[in-house]
Structures are given as C-alpha cells and as structure tokens.
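Only one chain is included here, represented as structure tokens and corresponding to the form predicted on its own.
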Amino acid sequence: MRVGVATVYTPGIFGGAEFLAAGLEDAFRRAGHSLHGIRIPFHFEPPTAAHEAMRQAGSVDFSRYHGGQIDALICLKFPAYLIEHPHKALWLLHQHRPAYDLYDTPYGWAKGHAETDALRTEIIEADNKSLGSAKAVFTIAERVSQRLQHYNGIASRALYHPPANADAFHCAEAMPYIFAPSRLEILKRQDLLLRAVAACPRPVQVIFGGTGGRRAFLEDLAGELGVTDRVRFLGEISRPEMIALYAHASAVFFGPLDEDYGYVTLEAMLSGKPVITCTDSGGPLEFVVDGETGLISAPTPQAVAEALVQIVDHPAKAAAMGQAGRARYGDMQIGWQPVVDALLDGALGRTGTSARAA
C-alpha cells in the first residue's frame, strides 16, 4: 500500500517526537509498504504561527501525493491531523498542550488575552471536528487517551512502541551514578533533581546528558545549591554514549510533569535500570511499579531524594528492581508491527469500534 505519515516539524528541534516518526515510517517501510513522509512547518511562537500551520495543513490536498493515491493516511501531531483524507486515521503524541492541559498554568497560554482565547476555542473546534470525523483515533499513551476523552469527548485506544535501537540497550556493571537523560526544559524538571540531591544527607553523584535552553539556568541552580561537584552537564551526547550510560547507571531518574509517554523510561528498564519517578509524571506511571521495578515518589526535593538514598543504600535491592522492569517490558510485548498492523486496520475501517475503546 502507498501510507502517508503526517507530522509537524520545527526547525533546529529533533527529539522524542521525530524519533517516533522515523520509527514508524521505518516499520512500514519493513511491513513492505510504500511510505511517503509529509512534514507541515510548526513554529511554537508567537503563538499565532499555530493559526497558520493549521490553515496551511487544512488546505492542502494530500489525498494525492508524489505522482499517486495514497491509501491510508496517519497524522501524529498537532495540527498535521487537521488533514483530510477519506482514509485517515491518527496516532496521537499529543494535541496542542497550552491549549489545553497547559492552559492558564505556568507552562501554557495565560487565560483571559483575547488574542490566544480565540485561538484556543479555534484549535478546540477544529480538533473537534478533524478527531471525530477520523476513521480511527489511537494514542502513544493511556495518558493521552484520558486528556483527549476529558478535554474533547473523544475515545481512543492506546499503542505503546519501542524507543529507537531497542535491540541495543543493554546492562553492565552499575557505577555509582543517577542517569538523568532528556531534554533540558522546564517540564522536564531537572531542577527538581537538583533540589533532591542537595537534600540528601549524604553525596549522590548524578549525570544529564542531553541539550536546552535550561542548561545555563540549572548549572546556576547547581552552583547556588552548593552541588557542582555531585552533578554532571554532558550536554549533547551520541547514541552509543547514552547507551553505555544507561548501561553502567545505578538507576534513571525521570520526573518530568505529566509526560505524554516518555521513552527515558523504556529506555531504562531495557537497560535492566530502576526508575524514579513522580506521582504527578504521567506517561512513566504506565510502565513504573513502585517498589517492584522503579520508586514513585511525590514530586517535592525530600521525597525524590528520600528515592535516591534507597538507591544509593540498597544496591542489590536497585538491580532485582532493574530486572523485574526488564522483566516488565518484555512482558507488555512492545513492538512495532502491533502498532502497524493496528494503524492501517484503524484508517480503512477494519477496526469497527475497537479503535475508539477508551
């Protein structure tokens, strides 16, 4: 079949997102499929620039593409999904967060501008009326599933996939370290970390990797903390760096705020490594058993340092954790063929209701 993914991209940005796309595209390509990539030009300021990326994605005819029909369409990310096509169906990573769940929070829009109000209700209508209308509505995550349901009254099933280079991750000796791999972002929440290791009674040695625009801020934060000799900035690393990072972790923090999905957990329990999480992280809870394959903590400094104290003192009982998430993961039977098989299904009308099952 000729299949059609649809996404968004901005420029200078390749992160969780892309990575997803690629994956998928690479799965058809595998599944014996002929895929054409559609990318719709995304800019998150001025928040206007949203109103044009929609225009742009509503416009434009892509029932035909690159000399031919394409069969079934599968748009990801906001507002790429506002494309028609009579046999589309959406694999959400997530709708426009300060529109919703972000809106009138720190991390969002502020209620009450007139300019951004408008908008909002805009996207709201048409995510409405582009959501519904699809032949089949699926998702990254549970979380996602309940955020569309609760802001838009649309059911939807969720279709977990593998992060990229799965077969490569992998458990070696754990070094006295907390990995924390992501994107340097405020709702990623790396302060938070910060904050706990500076309460912990005793040293606890952690390493970042990865780049953004909070990296000034928190080496700040970790100078004013007094921790600049327990905390590593790698910045940017490779792939096989991270991997061997992972590898060699006494554990992996990630407590991000209310995460779509979170590939830092899958990533942690393939490489047979705890998870410190947070009650409030999201996407993570679907993966993370307190106690069994990871510690849940509440997201305050004392508690997540309370988290990486049990770690520290209780090594053996940090790697029977790492394996039981190992354990997990093969358990759920994460893969990408599911996720096609299910997609194509979902967009010519195979599925009946089952792609709509909340």
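As the structure is a computational prediction, the values presented were derived from the model and not from experiment. Residue numbers count along the first chain shown, from 1. What changes on going to the form predicted together with the partner chain:
In a two-body description of the motion between the two forms, residues are grouped by which rigid part superposes their C-alpha better; on this basis His170 and Asn152 lie in different groups.
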Second form
Amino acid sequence: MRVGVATVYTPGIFGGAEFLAAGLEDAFRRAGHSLHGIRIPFHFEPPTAAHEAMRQAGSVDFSRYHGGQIDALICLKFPAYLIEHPHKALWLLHQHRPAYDLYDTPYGWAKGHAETDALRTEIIEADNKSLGSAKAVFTIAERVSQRLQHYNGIASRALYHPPANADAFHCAEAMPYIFAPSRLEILKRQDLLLRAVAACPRPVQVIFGGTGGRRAFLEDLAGELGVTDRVRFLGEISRPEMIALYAHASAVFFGPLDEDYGYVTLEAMLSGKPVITCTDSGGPLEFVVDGETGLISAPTPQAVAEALVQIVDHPAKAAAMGQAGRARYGDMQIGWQPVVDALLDGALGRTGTSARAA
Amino acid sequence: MSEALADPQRDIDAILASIRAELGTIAPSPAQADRRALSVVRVESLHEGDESFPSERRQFALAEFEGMDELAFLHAAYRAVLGRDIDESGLSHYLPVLREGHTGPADILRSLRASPEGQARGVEIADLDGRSRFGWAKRLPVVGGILFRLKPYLALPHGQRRLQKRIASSDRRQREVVTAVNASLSSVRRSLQKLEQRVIEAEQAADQAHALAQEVIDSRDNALSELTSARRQLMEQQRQLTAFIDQARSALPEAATQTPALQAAEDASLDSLYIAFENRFRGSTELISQRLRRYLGLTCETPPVAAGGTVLDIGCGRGEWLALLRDANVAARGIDLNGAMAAEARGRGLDAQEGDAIAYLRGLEEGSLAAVTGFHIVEHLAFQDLVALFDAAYAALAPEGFVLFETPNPENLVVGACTFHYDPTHNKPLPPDFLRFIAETRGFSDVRIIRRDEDCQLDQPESGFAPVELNDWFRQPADYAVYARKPRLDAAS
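The form predicted together with the partner chain, contrasted with the form predicted on its own above:
Time for the whole complex; same chain goes first.
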C-alpha cells in the first residue's frame, strides 16, 4: 500500500516530533508499505506565517503523489493535517499550542491582539473542519485527546508508540540509586526530587542523566540541601549508558508537570523498574498504577520522600513493582505494529467510527 | 537492598564506575565528564590475580616477566614477589615511571624483593641476582602495601565478581593484542628495510637521469648558439642585399621624388601642432629629463660609449635626452622627422637634424655608432618600419653597442586601453614581449625589458611582471623600455 506521512518541516529542528515521524515512517516501511514522506515548510514567526502555511496546506492535493496514488494519508502536525485526502487519518502530537492551551499565557499568543486573535479563530475553525473531515483522529497520548475534547469537542483515541531502542532495555541487578533521566528544565521538576532526598530519613542516592538550562541551579540546590555527596549530574549521556543506568536502578523518578506523553515512563517499565511520579504529572499517570507498577505521590518533597522510603525499605516489593510494570507494558501492546495497523484501519475506514471512541 | 543503600562502601561513584565498566567505558569521555570530577574507582586494581603467578610459587625466572605490557608486568611482579595484588598507590607510583622509561622491569623486581615484605617472602628470581648488587634500585620504595582499600571489593557480591572476571579476560585479550602488535611491528620493520633499499635504488636512478638531463641541456645550448650565429649570417646577407638594391635603384635614371617632397611639406605644417600636443600630454622638458635620467648609468657603462662613441637619439624631439648626454660628456646626435622640434633642439645648442631615422641610419658607416636610442618612437611605426629600424640600427652599431627604445606600457591597462590613444600618430600599443621578440629575432642579445628603475642595473635580474590580482594590471609603470645589445665580434662570428 502507498502510504503518505505528512508533517511539517522547519530547517534546523530535530526534536521529538521529527523522531516520531521518522519512527512511524520506518514502521510503515518495515510493515511492507511504500512510504511517501511529505513535509510542509512551517515556522512560527511571524504569526501570520501560520496563515500562509494553512492556505498552502489546504490548497495542495497529495492524493496523487510521486507518480502514483496515495492510498492512505497520515497527518501528524498542524498545519499538515489541513491537507485534503479522501483517506486521511490524524495522529496528533499536539495542536498549534499558541492558539490553544498556551493562548493567553506567557508562552503563547497574548489575548486581545487583533492579528493573532483573528488567526486563532481561523485556526480553530480550520481545525474543527479538517479534524472533522478525517476518517479517524488519534493522538499520541490521553492528555492530547483530553485537550482536543476540551477545546474542539472532538473525540479521539490515544495511540501509544514505543521509545527508541525499545528492545535494548533490560532489567539487571538493582543497585542502591534512583535514576532520574530527563532534560534539566523547570517543568521536569528535578528540584522536587532533590528536596525529597534531603527530607528523606534514609540515605538515598540519585543519578541524574541529561543536560539543560537548570543544571547550575540544581547543583547549587543540592549543595544548599547538603545532599551533594549523594547525587550526581552526569550531563549528556550516551544511549547505551542510559540503558545500563536504567537496568541497575532501584527505581526511576519521573515527576514532570503535565507532561503529554513521556518516554521515561515507558523506558522504566521496559527496564522492569518501579516509577515514582506525581499526581499532576499528566502522561505518566496513563501508565503507572499506584502501588502496583510504581508510586504516585503528591508533588511535595515530603510525599516524594515517603515514596523513596517505600523503595528503600522494601526492595523486594520495589523489584516486584518493576516486573509488574514490565508486564503491563506487554499487556498494553505498545509497539509500532499496533500503531501502523490502527492508523491504516482508521484512514481506510475499516473500523468505522471505533477510532473515534475514546 | 536496604543494607546496600546504607552500606557506605557502595557509594554512588563506585556504582557509576561499575556500570561504566560493564559498558566498557571505564573513564567517562570528556563530553560526559561531570564538572565535579567523579572519583572513578580504578577497576584494574580489582584484578583477581594471574594464573601463571600463583602465590605458592617461590621460584621465577626473569624471562617469565618479559613480553608483557607495563600494567600486566606490574600485576605479575607484585603477585610473584609479594604474593599479592598491586595496590592503587603502588600502581600510580610504578606505572608512570615504567612507561616513561625511568626504570626497568628488573629494577622494579629487585626493589620489590629488597623491601621488608619481599624479604619476608624470599622469592628467587633466576638471572636477576647477577646484577642485584647495584644498590640504587633498592632506594626505590615499595609504595603502599596495605590492603584495606581493597577489602570492600573482595567482599563484593556475586554480580560484581562476575564483572571483575570479565575485566580479567579483557586483560588477557589485551595481552594477545600486544603480541599481535609486536608481530606486525616487526613485519613493518621488514617492509621499511625493503622500502629503504628501494629509496636508495630510486636515488641512483634519479642521479643517472639528472646526468642525462645535463647532457641534453648542453647539447641544446650548443644547437642554440649555432642557430643564433646562422641567423646573424642570414641577416648580414639580407642587409647587403638591401644595400645592393638601393644602389641599383639610385643608378636608375627616372627618380620620382616629387610626390614624397610634397608629402613632407604637408606633414611639416602639422609639426607645430605636434609640439603643442607634446607639451600637453607628454610632459614638460624638465619632467621628461627627470624621467630619462635613469638610463644615463647604463648608457655610460656601455663599452663603445665609454670609448667615446656617439649615441644617436632618433625622434629626439626638443632634445631632453641629448642635453642629459651632453652634460654627462657623452657624444650625442639627434634626428627628428619634426623640423620644428629639431630646430628647437638646435636652438638649445644641441646637435639635432631633421630627417628620417631609418634612412639616416642606412647611410651611416657600419659600426659607427655606440648606441641608438628612441623615446616614444617605436609605437609610431608600422611593423615593417619597426623591423627596418632594428635592422638599420644593428648595422650602424659597433659591437657591444645597444639600442634602447622606450614606449607606453600596455601592461598597464589604462595606458593600453586609454592614454595610448591620445596621440593621433600612434600606431598600436607594443607589449614588452613583442619588442623583446623583435630584438632577439633581429640578432640582438642581452635583451632586457626595463619596467622599473632597478631594471637599469644590468647585472641584476629583470623585475618582470607576474600579475596575481586584477589590480596588478593597473599598477604597472606607464612606460617601459627594451634594451638590446649587438653581440661582441667573437660571439657574432
């Protein structure tokens, strides 16, 4: 089958969205389909560029492409999903966030600005129309589906995909440390873990993987809290090293604020490690079962410290929760093949409206 | 696990080190290095011992310690002589001095044996004792010697022991690699010897080729000089032929000289206009004198001039050059087609006459002039007249006499494309190499292009012109001169 995958292209950017598109395209190829990558040039500045990109995306016809007919078109990002196609499915990473959840916040468009307000209306109308015209609407995570329901009243189903090198993750002998891999940014809340370590009555050790703008702050905070001896910031680490650090950890901490999805949860489950997360962490809550595959605590140092005590004092239980997480990952059937199957079925209307059922 | 967490020995750095060792990255790469340096545990100090040096053995031979790399040797030496693994401080002391060549394996074995710990064990090492009396080695201290840093690791759980076994086997592999490297090294040395032999052979071949090339150069020079003399003979014959024809023509009865006379009279009416033109564009008398002064040196040095010979300046104009020569005590005469110019020169007490230079030269006795000069003349001539001028000058010159013709330099693109064309009587710009070619082909030698003042030093090489950027084509001097000598008598014949 000839499958088109449409997303946007911004020169110089390769992040989560680009990784996702590459992974999806690879999965389609491995499933034996003929794959056509479609990239709509897009950039955020100036805001009117979004208008022009929308016009462009809405005006092209990719039903015939590269000398043949595209049987199914999978769209990932705004404004690529405005492309018209009779067999179109959406797998939404997120909408154009300045117009939605970031609107009227410091990260999005300001309220009351005539130009962007007009554009916002235009975007919401176009979204309602094009999302409505799609055969099926999927999202990468329940959080995204919730936002879509909230802002556009459109039902969708979350379709989970595996992290990179999923096969390489494994469980090895637990060593006495908590692994906290993530970019060192404010929304990832590594400071919460540091304060929990300081508040914990047991001598807990933590290894942080990843770089970010908050490193100096976090190192200074560790010093102030008197836990410098028990925490290490490794900075940028290689993929094999990260996998080994997952494998030997006693538990994994991942407590971001309102994460969409979060590969860390999945990687910890694949490594057979319990996940410590928070009640407001978003994505991780879709995977972690409190007390069964990990611990969900309130986002306070004391609550997280209590979770740490649980891990330290009950190593056998911690190991069992890790194994339960590994089993849950298997049960959830997270993999590229289910994603490919669901997207194609959705695009071709083979499952009717079931894809719409959240 | 709770005990493990509480165990102070399983601290975070030891954990990191063991995980990295498992990955085969014992030392973090610089990109991964923490700003706060991690005290990574030396995994090699956890060596569980070498099978070939069991602690029960008491007798060894020096040869057994050969063929190991420095690290393996130190492990073996400690196990053999002291019956234990090398400790971290011993390693950090001995490894650098051994690697840097400050001491050798025999010395280290001796000093280990001379230590209290070593004496207590009393191990014998064959071949070592003959040289053991030389005392300085004993001064090497046995560093460290206490096991307590190691103890936690000997008591490590099973997983970590597995890790250490893996490390030991990788050490064995490393030794095999050393052996293989040594084998390749000796084969590289053999190839190097062959290569050197071939270099010697190639050098010999190059010498032969050089000698051959020298022979070729010599024979080429001979051929060239034969060619030059043949050309001179040909020229000589041509000149004689021309003279014969002139004689024959003058002997003819009907001499139609009326038309040229009229023409000359017509041309004379433009003479005063041309003086005005010269004043405007060529420069004042003072300026021209200043420009010409650079040629005085080379003129006076010329043997026929030094011997009192006469310099003929064709197109002498207002006589700037003639005046310079007179002031330098050089006999000089001028000739100019422009009667008004010649008259002005005569008015300044100079020997100048009106007339056609080529005809005048042809009328002179052969070898009667020391030099023929001409400033801004040759660019006025048609090609056949230019050649005729060179030929006539050659005939009139004494051996070693020279011609010197200055002309606008088209290597300066502004001159070639623009200012050259101010003068309505100019024929066409003459590139330096073109005049050089004419001079050479008409029998002259030592041909030289004078672009800059330093080119007037005849014993120095020409400055030449090698443009590397566009601007060079605008920076060239506006005028240049071609200088060429009539060869000496012996060379010409």
